[in-house]
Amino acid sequence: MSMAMSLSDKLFILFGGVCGLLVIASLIGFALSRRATSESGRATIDNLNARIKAWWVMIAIFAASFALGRGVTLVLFALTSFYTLREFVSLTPTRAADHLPLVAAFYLLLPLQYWLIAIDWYALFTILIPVYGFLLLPSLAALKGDAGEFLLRVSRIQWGLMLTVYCISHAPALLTLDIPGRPREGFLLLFFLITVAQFSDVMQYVFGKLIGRTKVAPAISPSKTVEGLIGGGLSAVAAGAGLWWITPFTPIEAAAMALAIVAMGFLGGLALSAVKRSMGVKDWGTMISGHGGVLDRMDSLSFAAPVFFHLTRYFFT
């Protein structure tokens, strides 16, 4: 691809190509749904079709975000953080003494984190929650005078805030990166991150159902297999290498960055599955049909986004 290609040309090719692939996937999914006869087969195809529908929604949101600008993208991710934090908190036990730190998490630290991204205050954006937030939340909880399970209660809120706000906010923070010779192309980096992360999830599921035999951690996530991880991971790395032309990376660098996204996404999904199992639930919520809650779709991205952001910032800006 020519490096002189304009941003609008790249986006036209991207959206056109993805929409074409989704049309083919939708037709295949429809055909498979008509042929499935067993209950397990229908469940598998229904899950696959739900993932394809989620991709359609994702592409529509991407198109709207780019058309309406960076501000709208930040608002959409801020809302995503809000809903995922709400899902996390709703499944973790809290007490009356936790209300004040929860208010601070939702209505002070969350909007402040995204405001710092909006004004491109990198130095404070990277330490607001892991430093000041981590000191503020236990202080507010202690003021209420309830020492019962204090460490567990505060740790849940702190980790939920890190996972759903701090980590996820690194995805739209890609829009702030100043890459030499590539003005306004942070949106393409965001496209690269989400496409590789979600494609890896889908292909791991597909390969796991087709050839999966060896469980990675059966007590935590019975559906994750070594074969699914390898097949889906390699597919996502190949897809990332094929998207090198929308990034500042060479094909080999794009493959390496995609590998980092795949690895962190897998670990994120596994870690969040462990949290769910410890609480005895299957999904974080029911907001997304066929997928559980918003956090069920964002678990891999929450681990991959900060790693991808800092690797890109360190090596390419």
Contents of the next structure:
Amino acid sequence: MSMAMSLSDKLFILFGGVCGLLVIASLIGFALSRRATSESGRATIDNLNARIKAWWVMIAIFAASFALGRGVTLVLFALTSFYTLREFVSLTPTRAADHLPLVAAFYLLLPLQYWLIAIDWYALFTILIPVYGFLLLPSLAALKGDAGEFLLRVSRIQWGLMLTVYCISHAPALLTLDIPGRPREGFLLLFFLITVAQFSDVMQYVFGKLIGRTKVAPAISPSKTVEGLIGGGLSAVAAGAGLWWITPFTPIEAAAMALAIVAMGFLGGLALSAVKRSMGVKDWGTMISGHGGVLDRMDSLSFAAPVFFHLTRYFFT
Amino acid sequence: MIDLVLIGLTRFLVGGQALWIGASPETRQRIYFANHASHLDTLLIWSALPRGLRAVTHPIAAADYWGKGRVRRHIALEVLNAVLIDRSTQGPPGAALAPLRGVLAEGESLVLFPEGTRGSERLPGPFKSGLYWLSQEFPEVELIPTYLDNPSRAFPKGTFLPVPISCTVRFGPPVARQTGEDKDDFLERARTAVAALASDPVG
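Given the form predicted alone, state the structure of the form predicted together with the partner chain.
Let's see the whole complex now, leading with the same chain.
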């Protein structure tokens, strides 16, 4: 099943499969919306349907960017980083003295990070923000001469950049990996990562709604349950294993990779819930109807992408 | 065409979502008066208004900024429908208001920044008296307090480049005139109406 198919055949099957799943989900959502009677039931179904609709849009964007190639995909992720960094900074108290570091973050480090990935300069894109950003941002902030909450302010901007630019950029960085005997198959790795991470989120939500009882961390996120984590996580690992034929992995390896993505995604969601809670907000924004902000959908991917990237790079290239 | 590009850029950089809290976007004659924190303010309010209102609403812009350079001047006059006023005018009190009276006399709306200059605080500073005189001379015009959230963070005074931070534009309930109210009391009441919009649970 694996070697004979061309890359475009595989992508065609994959996107066809995802569209099929979404058709089924849309039909179920439509049927449920006609049956819901109680107030809270209707709210849940409306939220579900809004999520499904947003999924159609996201799939369309991904399909278009895959079809148009690596450059467009990189631009798409750079825009995602831009938008999520904007959401992050908007909710983070910054002051006038932070202007220069913010200019550097948005207009220098963000484009530079994606340009380094575009020219495949691995040694520099993996240290640009953790090392050079780390040195540059506090220097620029200090030039303004405002010492009030200095460490806190500098840390927030560094953290936002790591989360929204550095981590997220490791997803499209998969396109730069040279896997022996599999030229240009980075798109499939990217598809694998996104599908497993997002499927895990969706299934955790579904299992949590259906059978969720025991809260994992009630003080941080009331919606994350042990049952949701196990049910959703196992579904996503199974889905990942089932996708082994598009990857350089064996089915067992694909399951292990999916497990790593699920674990990191769960931790990302949890850590970001804690950040939101500490800021006193529920969502990062209002960009996507039913989903909150863009960062609300990217938190798991952000944590999973660097780990998946390095695991693949160490063991398979 | 340029207006669409400007609106697109504004949305991309700073969002500028409009929240109609106590007023609705209708074509009534109005004075929108807002806190002033950045050069983005005029653009933000202009792009927050629906197209129909944009055409009959004139932001008041400082000639020493928006009148400078051909491009900026063209955008201010032709795209934003702005009325440029010279802040350094010396003369009898209220003389600088002449072009504003002209707009109101023609039945169109205004956007004013009664602080007169950009501040760096979250809440507006003391208002200048122009709003009072106009509200007395044109008693039919609705006075809409408007609060701009975040532009002082996105484009602080003394910087050259705005950074992407989401801003919102909140339109509050009209401020009513009270008979016999003295100028300073009115101005303080108007200022408080703008400041009251700042404490929104969203931001």
